[in-house]
Structures are given as structure tokens and as C-alpha cells.
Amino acid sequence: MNQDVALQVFFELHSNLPREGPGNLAATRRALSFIPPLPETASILDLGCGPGMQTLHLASLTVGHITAIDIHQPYLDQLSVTIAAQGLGDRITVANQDMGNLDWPDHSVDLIWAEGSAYILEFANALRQWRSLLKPGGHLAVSEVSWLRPNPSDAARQFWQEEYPGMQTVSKNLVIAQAAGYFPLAHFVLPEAAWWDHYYTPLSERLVALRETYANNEDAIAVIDLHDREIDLYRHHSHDYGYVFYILKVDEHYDPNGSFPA
């Protein structure tokens, strides 16, 4: 495949969709909720923000400064000129910054947000690499894809092991969690709605209109093929995995060199 013409039409597919995974504001509220109310110098993160429509949920449900970053540009060019005609320049500053190579002082963090891009790093390294970014007592909210059946469909496991061969199970993903030096205070799944209002259906828009204008190009239409068979899975196979929202916190008593089960 050529590698140019694969991400040109990616970028094509995701450019100006709401969201670029799975979520919305009455997800984010329930996170927020077993958070406790953040102080008026709060300093949180939103890490792999994307368009950013969760960066503006936060600042219309916490206070403090909010810092979102990303390493694509484009998106934070979209987030940008929302956070302009919202007036939010005093709440919202945007960062180009690879969320795996952070340039943030240790400790200074109050609330680290992560909505569906902490896979990137895969969920263990991630949570590992961004707790020393919290202040004790810190928490970080993360939505990860995750496995909701110990035996999922063949498909499921077939799909999702040439995309996410890091996908665990919600009780492993509470177990890394605490092996990284958090305490889980809740986690729930996302509801189906939270894939489609925002994410997969205006997706779904844009692969049929991309599908006529690369109908003669085979390295397009694999993309778009992709993202279809993505797509579908969902729509059957829902019950076998899901985005779950995690909420942590910096578990103040962990000790780095002890042990934990696997």
C-alpha cells in the first residue's frame, strides 16, 4: 500500500468530525462526578484532545486552566478557533506536544484527561509515563477500549488483534492501573450512543462520499474498507468490547520497587 496516499486519506476521512473516538458530555460529566471538586488554580490536562469537543465539556464543567494537547496540528488549528469565537483564550491554551514525550514539570498537575489516546502508548506505558506528571492526590481519567467478555466473537478478537493487540479486559485494565501507582475510584462503559452521534455516523457520511471520489484508486478504497469493517463490527458486536472510562487516583502509598499481582 502506499503509505502517502493511506494517510492523506485518513487525514481526508477525520478532518472537521466532531470527535475523533468514541464519547460526549454526559460521559464526561459522569467522570468528572467522582472527582472532587477541582481548587480555582487547577492546572489539568487533556491529553490527545483531537478536535477538542471533550476540552470544551471540561471547561464548562470545571475550573481552572485546561492545556490540550496534541501532536496534530490540523485539530488544534479546529480547537483553536472554537476556543476564539467562545471566548475561552483565558480557560483553553493548545499545545503541539507528543503526548509520550511531555515537556511538563513533575508534580504540577491536577487532573490529567485522556479520552480515547492513551492506546497510543499503549495503556500500561501510558499510565506509568503521565503519573509522575500528577500532584499527590492528582487524578487522571482515562476512556480505553477495552474487552466486556472473557470469550469474545472471532471476529472481535480477529479485528482487534491486527488493530489493538493490546487490549486487555476491564478487571486486567484496573490491575495495570494499580501496578502503576493509582487507585481505581470507578470505571463504566460508554453507551452506544457515545460511538455513534458524534463519531461513527458522521464518519459513516464521509466514507460514502470518499468512496466515489477514490473509486478508482485501490490503495484509497483499502482505507475506507477499513474503516467500514470497523464500523460494522460495532454495530454486531457491541456486547464483546467498548470504550470504558476509567477514573484514578495517585495512590500516594505506592511503592515503585514492591510487587503486585499479574
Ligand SMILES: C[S@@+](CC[C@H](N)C(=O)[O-])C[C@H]1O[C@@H](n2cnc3c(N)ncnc32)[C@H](O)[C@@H]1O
Given for the second form:
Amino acid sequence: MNQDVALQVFFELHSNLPREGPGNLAATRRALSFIPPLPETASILDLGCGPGMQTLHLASLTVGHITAIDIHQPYLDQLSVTIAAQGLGDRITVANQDMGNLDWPDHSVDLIWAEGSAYILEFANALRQWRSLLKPGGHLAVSEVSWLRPNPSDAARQFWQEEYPGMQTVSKNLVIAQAAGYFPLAHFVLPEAAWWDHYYTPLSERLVALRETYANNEDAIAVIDLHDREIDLYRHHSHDYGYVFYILKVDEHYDPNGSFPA
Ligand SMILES: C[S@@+](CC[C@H](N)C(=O)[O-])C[C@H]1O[C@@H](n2cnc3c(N)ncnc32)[C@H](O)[C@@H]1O
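Having seen the form predicted alone, could you give me the form predicted together with the named molecule?
Expanding to the full complex; the earlier chain stays at the top.
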């Protein structure tokens, strides 16, 4: 496959969408409801913010300062336009940084928010890395695609084995969170509407348009087909897997050298 074409089509598919993963205001609000009110001086990081729908929701639901971090500058540009239009410049700063290599002081952050981005670093690794940034008693709210049933369909198993073999069950992710030094406060499955309203529906419309544009380009059609397969899989197998919000608190009694069940 011509990787340049694949990348170009990927970014054409994924530019100027409202979101880059499942989520909505109700889910962000529900996740936040498990976390005690933050002080006005709170430092909040939104990691892998993408176009920043959840950043704006967070700003409307919290006090304190949010730093929205991503490595794809066009998403940050898209978010910056909205921040300026809504007069939120004093509440939100955008930063082009690698969330896997953050140049941020240890124990300086009250809340880390990560909707649909932890998988990029692998869930366990992301949780371990980000913990050192949090203040004692700080919180991490992270949404992660997770198996909802111990025996998912073959179709779902095969697709995710190729696309995200590190995907775990909810109970395994809770064990991973504890082993990484967090106390799980709550978790819940995002409703199906959170996949469709701001993500799969606008993406599907984009796929139809680009399929026509790239009708004679095999490499482009392969990228489009993969997206269609993913959406179709969710349409038929949403009971097998879903996005789960995990709301975690730094466990101050955590002993990194202690043993923990695998
Ligand atoms: C699945 S999207 C989720 C975006 C957004 N949180 C949402 O729910 O709409 C993952 C985001 O992580 C960003 N990303 C990927 N690797 C990254 C890295 N190493 N550091 C920071 N952001 C990264 C991508 O550019 C993308 O915006």
C-alpha cells in the first residue's frame, strides 16, 4: 500500500469532524460527577484532545485551567478557533506535545482527562506514565474501548485482534488501574449514541463522499473500506465491546514494589 496516499485519505476522513472518538456531554458530565469539586487554581490536562469537544465541555463544567494537548496541529488549530470565538482564552491553553513524553512537573496536576487516547500508549503504560504528574489525591478520567463480554463474537474478536490486540475486559482494566497505583472510583459504559452522534455518523457521511472521489484509487479505497468495516462491526456487535469511562483516584498507599495479582 502507498503509505502517503493512505495517510492523506486518513486525514481527509478525519479533518474537521466534531470528535475523533466516541463521547458526548452527558458522558463527560457523568464522569466528572464522581470527582470532588476542583479548586479555582486547579490544573487540568486534556490528553489527546483532538478537535476538543470534550475540552469545551470540561471548561463548562469545571473551574481552573485546562491545557489541551495533542500532536496533530490541525486539531489544535480547529480547537483554537472555537476557544477564541467563545472567549475561553483564559480557561484553555492548547499545546502541541507528545502525551507519552510530557515535559510537565511531577505532582503538579489535579485532574488528567483522556477520552479515547490512552490506547495509543497502551492503557497500562499510559496510566503508569501519567500517574507521576498527578498531585497526591489527584484524579484521572479515561475512556477506553473494552470488551463487555467474556465471549465476544468471532467477527469482533478478529477485527480487534488486528486493530487493537491490547484491548481488555472491564475487570482486567480495573486490575490494571490498581496495579498502576490508582483507586477505581467508578466506571460506566458509554451509550451507543455517544458513538454515533458526533463520530460515526459524520464519519460515515465523509466516507460516502470520499469513496466517490477516490473510486479509482485502490490504496485510498482500502482505507475507506477499513473505516466502513469498523462502523459496520459496531452496528452489529455493540453488545460485545464498548467505550468505558474509568474514573480513578491516585492511591496514596500504593507501593510500586508491592506485588499485585496479574
Ligand atoms: C481517538 S482520538 C480522540 C480525540 C478526542 N479526545 C475525542 O474524544 O474526540 C486520539 C487523539 O490522540 C492524538 N494523539 C495521538 N498520539 C498522540 C501523542 N503521542 N501525543 C498527544 N496526542 C496524540 C490524536 O492526534 C487524536 O487527536
